[in-house]
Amino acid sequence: MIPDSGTTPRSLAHRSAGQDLVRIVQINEEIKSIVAVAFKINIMALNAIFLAKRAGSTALGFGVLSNELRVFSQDLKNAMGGLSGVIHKAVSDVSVLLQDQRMLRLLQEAEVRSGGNIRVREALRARYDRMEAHRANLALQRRQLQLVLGNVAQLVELGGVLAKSAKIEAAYGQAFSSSLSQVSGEFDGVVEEIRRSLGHLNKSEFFSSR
């Protein structure tokens, strides 16, 4: 059902496509920062593997965990790539919504000027229905994004377990234990950095606004 002439549609009153576009851009920036951290973990893991080889048999466990952290960094990068795909679709839907909202306002003004012309009224109804369909598409992208974020959070928890396990293994590195402990501490720090970024993503008003 379309709104009466001169009123603001529910879609315009409660959801601003312009605000959503800003929020999506902010989300995309957080995604980029996590991808950068994933690349950093990959480099760190490579260095840790070389260090473990230098330490020899006393750091075998540390070497295995370092390799797992490298795999984790790749999995994280792939997961964030999936998020980027959802974000691009959301940007497309929001852009279409902006066009719908502008056209709807023009049609509302035209209806008022025409004194309720039936053809203008029909065009207004068709545009409103189209806008509601696009809003439904955006809601689907929003739910999909939250689902992928949940999967990423689980992956990051695994990375945290690997980092803490590496810290334990570092203690058995004998002469290399100090160097191994430093590296494992750095792993722990970057995983915590990712957690903070995910926290910012989950708090985005893009998910809470309706």
Second form
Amino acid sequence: MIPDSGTTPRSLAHRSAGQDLVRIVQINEEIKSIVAVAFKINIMALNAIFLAKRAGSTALGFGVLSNELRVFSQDLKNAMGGLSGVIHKAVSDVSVLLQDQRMLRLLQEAEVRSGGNIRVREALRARYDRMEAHRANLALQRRQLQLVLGNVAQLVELGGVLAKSAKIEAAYGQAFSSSLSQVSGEFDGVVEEIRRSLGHLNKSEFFSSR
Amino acid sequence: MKATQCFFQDGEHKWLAIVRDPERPDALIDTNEYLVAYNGAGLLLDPGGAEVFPAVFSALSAEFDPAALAGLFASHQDPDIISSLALWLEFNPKLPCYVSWLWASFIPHFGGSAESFVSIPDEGMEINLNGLPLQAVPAHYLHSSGNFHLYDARARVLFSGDVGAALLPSKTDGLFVENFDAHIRHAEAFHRRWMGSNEAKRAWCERVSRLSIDMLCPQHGAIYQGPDVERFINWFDGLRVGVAVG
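The form predicted together with the partner chain, contrasted with the form predicted alone above:
Every component of the complex follows; first up is the chain already shown.
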């Protein structure tokens, strides 16, 4: 419930939705870049399979790994689809909260200037309750986003292991060794890029702000 | 949720339409918001009402970084055009809003301060979007007394505010006009009533006839493209406006 007007701090109506919107937009942009990189991985995995097939018996281990990398890239693509959905919902929820806060601030001012008019106070209370419901919804989204990011991070760890194993296998590729090394190195680089982006995301103040 | 559709692209030069929200309450008229993007910067045209802000903001974010918005352009002062202003300014307090000088002291009732506005003189002005010249084209009294459209000569796109608007049946959700004769029936009553001056209408028709336009993009309804642009201008020129019963 909203506290008594005499004790209601003005800042209550305007905590941090504006800042949260800036933060969620930054997260969204980072996620969009990860999605673009994930798409690149898909193409790279296909190339790796073709290369392993061309190398034939000299790259049997690499062939197995390139298939695994292909599966990984599909899983990553699906995970990114889920992440895009969650982030889109979170952007929308923060925008709604911004709307609530704007209205609440105006109503608070009206309440103060009207000397605590009862109807304004009722409207203020209703708007406050609505905002709290939206805030709870956003907290849920925040947890959901963290959960999905955690899952993606686990998946990326697996991708890292696969890429490193592919690098080792590439060394046994005889005549194809240098091409296989190049492909596995690119894979490793891209996985590292995603890992770095995820690291930035986890440090976002959006997850610590309340 | 609103959908974002890119309908013009030439490298880093894009026009996006943010359209058709199936979750929009029936009481709200459907609106189109447009983004012109050039070399990483964007200008959002008629950003919409406060009630649709979450839908517009999230749809925009899916395709463009809102932090890269260089400004807002309001064709006129109506609530479905610019009542979301305060919310955009919460996101970025330095975002300038281009609007007719006539409304520069009225629109702050929606939010913002004197510093938030770039007043457009009656004769129009050029707006430079990160190197892309855009022209604010006068369209006064169509329908607002201080009214501007925005022309992008490189893309050959004219954003035409309420001119060309059509109140389409709920299941008509195409981005472009597909059958001009069928479509224009949904525009006629709107133009007769909302456009207040035959003289202003004539002047606008002559003015835009001199521009090369591939797409004419209204704030409500579907986009006119190709030969439908000229069809529309001719139709509008012949329409008697400023008519109300009673």
